[in-house]
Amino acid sequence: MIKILGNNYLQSLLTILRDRKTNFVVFRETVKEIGKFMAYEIAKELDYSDVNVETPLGIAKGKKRDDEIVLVIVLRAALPLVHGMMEVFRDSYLGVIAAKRIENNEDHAGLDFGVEISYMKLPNIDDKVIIIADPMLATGSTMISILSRLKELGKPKRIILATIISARPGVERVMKIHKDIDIYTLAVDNELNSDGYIVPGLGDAGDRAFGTI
């Protein structure tokens, strides 16, 4: 399942990110804000139980979230996105993955780039809802590798990929191999350039968030 979050406020934040004139401080804070509101959208579709709670004056009916959450940061671009999500999922566990696409055109064919996963540290993921945060889903090569490795470590209840912009070719590749995941995104762009970057996209999310080149 792919869900495009099309409400006007989130789309206005996305417009700020796309603008090449947006400086890195504003860019980073905007990604964080998107993470918070994206977490609200994800939270709507989690499992809850009916409970009774004692107020100072009586008993009221309420809701309690049943799902345990593991937020997974794909370094480094996802750091501000996860910081925003943690404002909603304050009791979440946290996992960290360092992964990068091997940027060598001689070593890939089409969209199939090599991927190096140099670090992975996760809590127990069995029966938990895993939310993998990565602002850009481009060719899908990195995410396919991450999902395959993650599934070797346990059996989560559900896997959600939280992105800001996804490329249609990458979405199709990921969901062909990993049919059981859900993708939340603000936009699906149709094109990738010859280097595997999303067009029009927003550029390199990590560089733009941290002021690097």
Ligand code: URA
Second form
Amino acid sequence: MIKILGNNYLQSLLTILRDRKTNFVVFRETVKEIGKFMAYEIAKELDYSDVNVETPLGIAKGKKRDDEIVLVIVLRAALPLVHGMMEVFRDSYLGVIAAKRIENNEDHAGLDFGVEISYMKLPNIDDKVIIIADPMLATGSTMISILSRLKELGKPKRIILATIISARPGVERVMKIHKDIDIYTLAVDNELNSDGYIVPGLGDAGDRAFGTI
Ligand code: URA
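What would the structure be for the form predicted in complex with the ligand, given that what you showed me was the form predicted alone?
Full complex below, order starting with the chain above.
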């Protein structure tokens, strides 16, 4: 399934990111804030048990999250997004993946860019809820490769993809190959340009967050 988080507050944060005049400090802080509220939205739909809790004055009914979370950072643009998510999922395990598209691969047919995964370090993922954070789901090539590699490592309970902007063609490709994943996003843009960037999108999320433009 794909869930678009359409609430006005998150959409106002997305508008700050899209604005070309937003400087990298504000951009990075805004991505972090989005991460926090996306994690809150995801947390609403995890599994919880009913528990009793002892207060200083008696016993109350409460809830305890059953799901163990593995947050996965796709370097580098996801760093501030994960930073924000960890404010909600304080007890999450953390996995790190360095992956990039091979940009000047002349062989790519349409959306099918080559992908190089140069680093991957994950905790045990069996029975856990994996949340892969990547602000931009563009062609889907990187995500398809990451999901395939991840599934070789174990059997997670659930895999969630947390993105800020998704491109419709990328969503369709990922969901065709990995039907079992859930995507949380703030927007689905229709187009990709010939370099595989999302239009209108927000530009290069890594460059904009780290001031490397
Ligand atoms: N990565 C980005 O940072 N931006 C895009 O538009 C596509 C991929």
